[in-house]
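To begin, one chain is listed below as structure tokens, in the form predicted alone.
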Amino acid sequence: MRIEPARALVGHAVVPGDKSISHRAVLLGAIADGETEIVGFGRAGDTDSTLRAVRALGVQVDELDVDLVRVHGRGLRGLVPPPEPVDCGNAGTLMRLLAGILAGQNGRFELAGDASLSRRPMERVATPLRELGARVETTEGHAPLLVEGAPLRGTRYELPVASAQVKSAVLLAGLLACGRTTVVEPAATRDHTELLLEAAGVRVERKAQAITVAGVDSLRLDRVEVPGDFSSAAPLIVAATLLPGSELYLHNIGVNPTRTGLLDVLERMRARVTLFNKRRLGSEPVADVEVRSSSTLVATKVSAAEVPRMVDELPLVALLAGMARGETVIEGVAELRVKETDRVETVKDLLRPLGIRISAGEDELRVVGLPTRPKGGGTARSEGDHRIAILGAVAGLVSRGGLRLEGAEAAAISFPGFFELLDSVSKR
């Protein structure tokens, strides 16, 4: 696919629904009493993996549109064990999520992927769920996972890496545990999980960094209302905050502050990114989101502790550090080595041959920037990474002379239909 260079980003514009917050509602509607309607179900390739997951685990799921999905709840052990291993795509927060709740079922369980999601690390999801008495196996750390139903026991378990994932996985297993589950975090993570399940009637203890659950007789979430993916918004936000002339206007968005330190670093930055008309969507805060382009963008150091809050944001950020005055530093990234790609490395390759500056070292980032648009050219290739995908394409948007984008296509296991909404506000 070609991307070329746009003089502006303007217009106003809706993204999908959050993904992270549809797989944890169609995840828990499986497993609880009566029927879950979601609404603004954040259809993607990924969250079409836990549908297909649920449904081989005999739960009924109606699609009555393409933002709204009706979850027929078999109760907190019913769960089926399917003749074939289920298939959880390029998913890893199904996978993980998934293995928690299955820790508790009766049955075996087998978890497949495909190539990417097979090289992702499992044992640290493995470990915690194996202290809770689950009998879980990894194929040399990594995916097929076999899990096997068990009595499961309460248990505290200190995170080694911040994970949202892992910590998910390790609450959900609570649920279906005698007595109390803690699960400590090292730096926060994003909370979604432990909105939904206060939403379904679960009491779910915070202090500090720890978060407990007790186990439960049963679950009832009626009703889900899924704002927009703030990660779906965020190349928008950077692609207007980088192109002269910008006034882009994105509604329904989810500004959880688990989720936004890409907003803070753009702060720093001086970028101009208002929020208003904020209120609450169920248990999400939510906000409608104005960018207006900035062309005095100044470096900035983005420390470990804030990674969490925007792990998925992070190539976008090297991008608007190559344009920014003077060098940017991001600690803290070891965790992108083991997400769909290398991330460190796929987005140093691919900013570099735009004539951004960019050095990796095993755990940060450096970027030297220069406050002009990278000439562009060439071709960058996303290697099957949705994020590196989308990463491309703003590139190649706010470069001089554009690119050629390899393997495009991967940006729909996030994000299908990106490409057609930001032309829909590219100016040419």
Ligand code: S3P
Contents of the next structure:
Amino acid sequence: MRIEPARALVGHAVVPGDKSISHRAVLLGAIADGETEIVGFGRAGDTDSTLRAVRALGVQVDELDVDLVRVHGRGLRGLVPPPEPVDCGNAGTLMRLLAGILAGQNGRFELAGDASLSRRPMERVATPLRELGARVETTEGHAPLLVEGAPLRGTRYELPVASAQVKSAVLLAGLLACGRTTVVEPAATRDHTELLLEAAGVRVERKAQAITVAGVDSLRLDRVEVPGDFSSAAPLIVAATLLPGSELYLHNIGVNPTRTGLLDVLERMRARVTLFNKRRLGSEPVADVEVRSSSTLVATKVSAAEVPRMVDELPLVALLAGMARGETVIEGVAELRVKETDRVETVKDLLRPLGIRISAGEDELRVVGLPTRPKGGGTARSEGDHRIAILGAVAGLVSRGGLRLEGAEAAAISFPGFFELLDSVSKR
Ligand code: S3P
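Condition change, the form predicted alone to the form predicted in complex with the ligand:
First the chain shown before, then all remaining chains and molecules of the complex.
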């Protein structure tokens, strides 16, 4: 696909429902009592994998509209082992959270994924689930995963890395365990699981970085309203910041503070992003976002403790840094190396040929920025990673020469319709 440079981003836009919350709503709905209606469901490649997975486990799902689904819960221990492995596609969140739920079901379950998901670390979720008493086997640390349900006992688990997926897997298994299960996180990660569990009637204790649940008898959700995905709004926020004369309004965006680290970075860089109409949608904070361009971005420092709050936005932060005056240092980026691709390398490989001075260490990215549009030209490759495809599109849009984007279709893993939406607000 050819990405042409744009003059500005102008207009109003909405983005698909939050992917993290959509996965969780379907998975919890599957083991809830009664029906769960998910309004604003974020339809995407990854969340389609979740619908497919719960159906394979015996759950009836009605797709009433693109963004409206009804899940017929089978009760806390009602999932049925299918004859075939459950296909998790490209979705790490699905595989890891589902492993937690299956740990307390009856039977043996196999979880498989695509080539990218099969390269990602799975011992991080297997280890704590074994501690709760489940039998979990990985394939040399990776998928396919075998989970054999067992009577679980609560435990206290200190996460070695800040990961909302692992935290969530342990908390979900904790619902099916006797006694109390506590997860301690090294840094705060997204808390959508905790909020949704509370909405489902579970008592969740949250003290500093320790989250505790006790075993429950049943869950009941009824209705989940999903806000727009902040991570899908992020590329538009960044592009509008970088393109002079932009004035973009994004409506109904989730602004859970465990997700909005990018806004703090933008503020430090002197961008002009304003939130208004702050309100709650169910248990999640949402707002409308106004973005005006900024011609005077300055470099900043991102510490490792901030990374979990913007983990999926760091590729975009690197691009911002490339157009900000001075040197930006991003610490604690090692987790980026175990995403859909090694994003330290794929971000560097994409931005360097555009003329952006970026260098990488094992756990650190450095970008020396210039307040000018990168030259563009050449070919950018997504390597099958949706966040990298989207970075390529934003980089091409803000460049002088545009670029050819190979593997653009990967964007649909999190954001189908991304290119059409970008086009609809782009002034050429
Ligand atoms: C997610 C958690 C993060 C994030 C991913 C979604 C979630 O992963 O990168 O896109 O929904 O819990 P980690 O838990 O591996 O950091």
